[in-house]
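Below you'll find only one chain, the form predicted on its own, shown as structure tokens.
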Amino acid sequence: MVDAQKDVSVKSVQVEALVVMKIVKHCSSSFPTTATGSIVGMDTNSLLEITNSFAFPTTEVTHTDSHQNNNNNSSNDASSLASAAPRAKANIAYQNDMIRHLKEVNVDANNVGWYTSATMGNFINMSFIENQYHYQKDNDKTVALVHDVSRSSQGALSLRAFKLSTDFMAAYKEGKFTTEILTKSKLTFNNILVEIPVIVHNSHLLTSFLHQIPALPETAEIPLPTSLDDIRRDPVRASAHPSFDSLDLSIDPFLEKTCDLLLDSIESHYTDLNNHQYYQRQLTREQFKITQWQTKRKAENAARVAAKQQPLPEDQWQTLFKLPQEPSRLEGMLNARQVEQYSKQVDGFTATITSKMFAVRGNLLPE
């Protein structure tokens, strides 16, 4: 991972406010249907700055049954949809549409990358990888940025910024992911993204309203007014109300949430990982089978050279048999690299819950 990071041209993301909220507001309006946009900004050294953004067209599924079971089919149906809007034809045109409408009133109209939404941090996959491949393979300094709206809806907000590895790109490019091509460019799940700090950047007129935001009072004591005249001058100014959900002890429902994504994910590695045990067992057979060819025809070689006769080729193997084709390794490496997101999560669930236990288990253990 920090050799994948020497190669990042782009070591911060700054993102503005008004930004961050566009995509908060577009990500929860849309959810739990996946939400796209591109997102354009100026690129300032080695500091991305972005500032405006703006969605993606959307696409409308007909729904030709009104039964339930289909629901959840329409729901995927627009889900993929909106994975694959980046690289849609028709929104590269609105893409270009908007970037030159913004040019015309004098606004930064770079494209620096697009935006996605994420459910409990499920975004890695192959849509995603072909989403920032189409854009980092023009501009080498694009982003992906990322808000999960499961997560953000706690409090916390939850934003960051992706960028495909050096090795990565190269070979995808290749289109070659077997065992002997990851083995010789040392490329596994850890490298395959490259996170990038996020720094929210507020304007100067909203940092001087957040000033002035009433504080909590010093003293437990707040005098009182004498007569209408003193409240006029001096309006009473409520604070901002501290949250106390933090003080919740039952356990976080996402933490649940979180390790059934992990399983299903385990799931599919052990599935991926079968199948190609299933290929070594079929190339072993093969190559055994090929090896008992080439004896035989050897021995058959050296008989007829005694009775001077031609010796039939050794070569003819190559027609006769047919080595099976490698799978690819890329759906496993995504997997995988998705099996470490959720078990961060977890890990960052379980934290705070631990914590929170230990601060209260002298009330929880019988006396």
The other form holds:
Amino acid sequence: MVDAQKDVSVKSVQVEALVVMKIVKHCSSSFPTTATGSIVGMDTNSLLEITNSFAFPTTEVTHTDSHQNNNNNSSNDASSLASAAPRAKANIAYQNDMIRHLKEVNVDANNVGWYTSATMGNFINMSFIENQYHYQKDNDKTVALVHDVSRSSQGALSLRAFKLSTDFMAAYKEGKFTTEILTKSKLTFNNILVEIPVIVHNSHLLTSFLHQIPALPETAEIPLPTSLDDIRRDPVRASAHPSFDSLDLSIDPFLEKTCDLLLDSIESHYTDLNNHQYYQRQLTREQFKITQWQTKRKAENAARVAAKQQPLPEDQWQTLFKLPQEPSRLEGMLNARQVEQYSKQVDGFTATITSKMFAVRGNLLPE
Amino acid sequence: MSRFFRGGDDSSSESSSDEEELYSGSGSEDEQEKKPEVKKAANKFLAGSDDDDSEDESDDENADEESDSSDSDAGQQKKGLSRFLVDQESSESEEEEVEGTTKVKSAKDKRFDELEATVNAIQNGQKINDWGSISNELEKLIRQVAKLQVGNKAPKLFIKCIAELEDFMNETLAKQKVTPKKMNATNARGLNAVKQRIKKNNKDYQDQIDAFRKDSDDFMESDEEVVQKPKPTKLKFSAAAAGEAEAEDDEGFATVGKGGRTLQFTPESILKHLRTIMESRGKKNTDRLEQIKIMEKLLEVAATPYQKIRVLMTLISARFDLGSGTATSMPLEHWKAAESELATLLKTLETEKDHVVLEGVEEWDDDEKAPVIAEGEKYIKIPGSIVSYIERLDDELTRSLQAIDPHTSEYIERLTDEGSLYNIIFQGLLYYEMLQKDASLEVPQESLNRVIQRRLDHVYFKPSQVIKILEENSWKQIPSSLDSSITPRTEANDAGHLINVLCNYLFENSDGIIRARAMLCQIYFLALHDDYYRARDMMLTSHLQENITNFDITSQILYNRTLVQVGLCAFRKGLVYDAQNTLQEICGSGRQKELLAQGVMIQRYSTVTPEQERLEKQRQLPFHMHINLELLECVYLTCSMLLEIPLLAQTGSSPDVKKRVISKTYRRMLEYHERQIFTGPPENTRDHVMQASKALAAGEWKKATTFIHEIKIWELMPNTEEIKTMLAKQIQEEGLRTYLFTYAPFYDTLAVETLSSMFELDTRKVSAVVSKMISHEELAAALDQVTETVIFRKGVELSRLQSLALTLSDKASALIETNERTLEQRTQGSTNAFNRREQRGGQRGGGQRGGRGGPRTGGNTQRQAGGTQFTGGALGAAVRG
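To complete the pair, please output the form predicted in complex with its partner chain; the form predicted on its own was given just before.
Then the entire complex follows, led off by the chain already shown.
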């Protein structure tokens, strides 16, 4: 995360436990569909504190909009609608209203970004970029929180904060992603997004509550109560169950899913590749035609000069021929970033799963 | 017209007399040479003024002036501008005049008058610098002179005229180079025409012109005599030939007109006639039919073999000229005539052993005398190429066959001519063989090769019975005294041997394309006669598939045809896999028609220029050589079915199913067929095969067999029944394989007995098939010999994750390949390209590669990154991270 240091604006994100809980609840309740919402908070120096969040009213939008959209184009489904929600007009108004209301109850009333749910890390797409750009173009200190529902369900909370790099912001503003510009701006899929470390912060109240939750008994043997009084005075308090989710050994589903997603990504990469190859073929053809035309015109001019006539202009080809438009490389870049995301995911997954496997193996081996 | 010219004549005669006076006065050559100079000067001046003024006017003026001056001056001077013309004219007119006054006006005299008039016109043209009219008149003049020629001598008048015209022209040209102004278009064009005309024409009369140049005086004087001389002959001629000659003359005039020859067909004049005909060859406005008629008559009178041969050769070429248009073929009657004439020619050559027709031999120049055998030579060599005639005749037949609708009786009628053509080729072959026996003739090997190639072209695609008949017929044609050293008479009955001999001869004596073609023809023949293994081995040892693309298109077509024939042969042998493999290249492309030159494809996307289309049409094979496309498709689809259906069952729904496609064409058809909601009973071949495929996939092999057997087109194959039995057997086996692939997961054990009863196959056969599948690792099972059962092993199939991982690794390595290829492409030829790339495009190129390879950035150079390596990489990274 070398680039993170470059963007001095926000160095880390501190998320309140409340926000985490709200996001987790919202995202998992709407699970296969994408859920999005807005987050509020404030920034102090390089630390961005996220203190509250609220969901976008996706369902309503889905209802009304999908009805309308069904007439227009039926391809829109709830998920894509929801993912586009943060920059929908109705939602901007809703967000502003909400922030005003929050202000009235004395909550931090600065919009600091948005959150979205994801499945297996498949959040990197045009919609994500557009949303983040929508926020970041007004206020540089905004982030996108991504909560991966399927990964969180395996035990470990997966909440990550991203923002667009300044380079990318500049390039996106231009709206051109040709090879030339990319080489010039040294923009690659690696530095589209900047990941910011997330710290979950509990309020003191919450911390003290957590401390009251009884821990596991320190000794295996609990001294039996000797009298009824003992029981009355010191009732057995059930301790919080440890999470056994993290001991889950099912490797296949996760890897299969990731493989599928990777294959999809590779497919789309090929599509992109084909588009680009098509463009290159077109370009060579056009350029060949142009050179032909130029040599012809040069010969003609030479003849005309010999005949003491005015030479014809040699730059006419610009009007005569039209070079094909280079397809945007953005899709490809995002795709590459997505693949990287998947690979890292697998990497991380295998790291934890390997240790588990070793543990299991140790148990299974005959002594 | 004549009035005017007469007037002109008068004046010129006057002037000529003046001239004569001058000549006589000066009497020296010097004088005469000076004069042209003066004239030249005047010329120049006048021309210059011409250019300055508006041309027409000045021309007129000049003309006026000149005529004035001519009046006042000595006659020659007046011709200043156009001295030559006038000179000539005057000289000619002088002759004419003399003649005209002294002689009775015969037809010849009349012609002389005309000539004179033309010469006059040319002179006038010269005066006013009107090259347009000069060119016209010159044309006329040359034509007229042709009539008046006596022996090799043209009229003096004419010689003078053209000699002077040439000088004048050169002068004008020289002037033109100096003056910046251009002539007007018609003039320039005229000048050019004259220039070319003169160049060509004057060559013929070079001697006389030289004589004239050398000593125009003498020349002119001798004129008188010469003119006198022809007179008596003329008179004699007219007297001798009397009315007949007269009549013939007139008639000749009427019929020949343009050619301007008197038609007298005597053995002596034959060669002369031929020469004029040859000269007019290829020119515009020559009536070819007329010439042919003349030559036919000439042939009748031809006396010596030399004449006969010459006439025949010219006649044949003239006939070929008729069909020289790009699109049309030669008219039928002319083809037949040419064929019979070629036969006569060959016969004549055969009987007259001392005459040989060779390429690149010097022509016998003298039309007057008959050629004689030179000292130390055995033969009279006549330039010409029999092999070209034969080839042309063959090509013309092909062309006319292309043009005829193959489903009419006309086509069949035309096709019968192939027999006679074959005879011609055969006789030609014999003739060349005979020539080659004499080493002194130095017959190029190539001619013989070409004839043999033609012969081969006519037999290679035919069944041996047909070839036998063909051979017998052609042997009947020739006298028994003749025999061929290459293909002896005694061995004529064995077609296979014939082909072998012909091909071997070509292998030994030729190279390049002919050799390759001979090879292909032999392979084709072998494949046609079910000699698959020999055909295949020859095909493989020829290494033609590597360099066939460098050959010309007709050879490529032959290659394709051969390939298809080999494939069909393999099918007939029951070698389904080989057949499919061989046919794949042609049939899989979907362009069979085009590749086999059996029809023009309508191309949807690329526009074809008419030129290309025409060429394409020319390449088409005549119908009788076609390979039945429907049969071909049927064979191809059936083979594909037999291979694809088990494969489909084997791959099932695994993700890399796309990778293993044997025939894309077949897959597409199958998919299309499966998309149909209602399928009616099959109508065409394709439907039959598709429905059979469906039945086979479902294990209903009996149904599949019926479907395949219902296909009508099998009737076209020899031994239909055998092929059907073979197919039924194949379907049974493939059905068994398909069944095993599809239902293996549901069985623990399966008795061979059961399978054998299900597919009505011998138990031994079933065990064989199963063993084969097991040994190829297509089936996870074991064969229990004791209980005669197949025991399936469980849990050996790949899990979904495993297969996914395999696919992924394949894809990843494919991506790496692509990247490396791109890198190679970008950096080819520059040594430090790698470094530059690192610096410049490091982020993009390198980054992408890193991205594809995941965190394992360093590992993507390993080409054969298999699945295990990937897992290892991921694990390794996990350990590191």
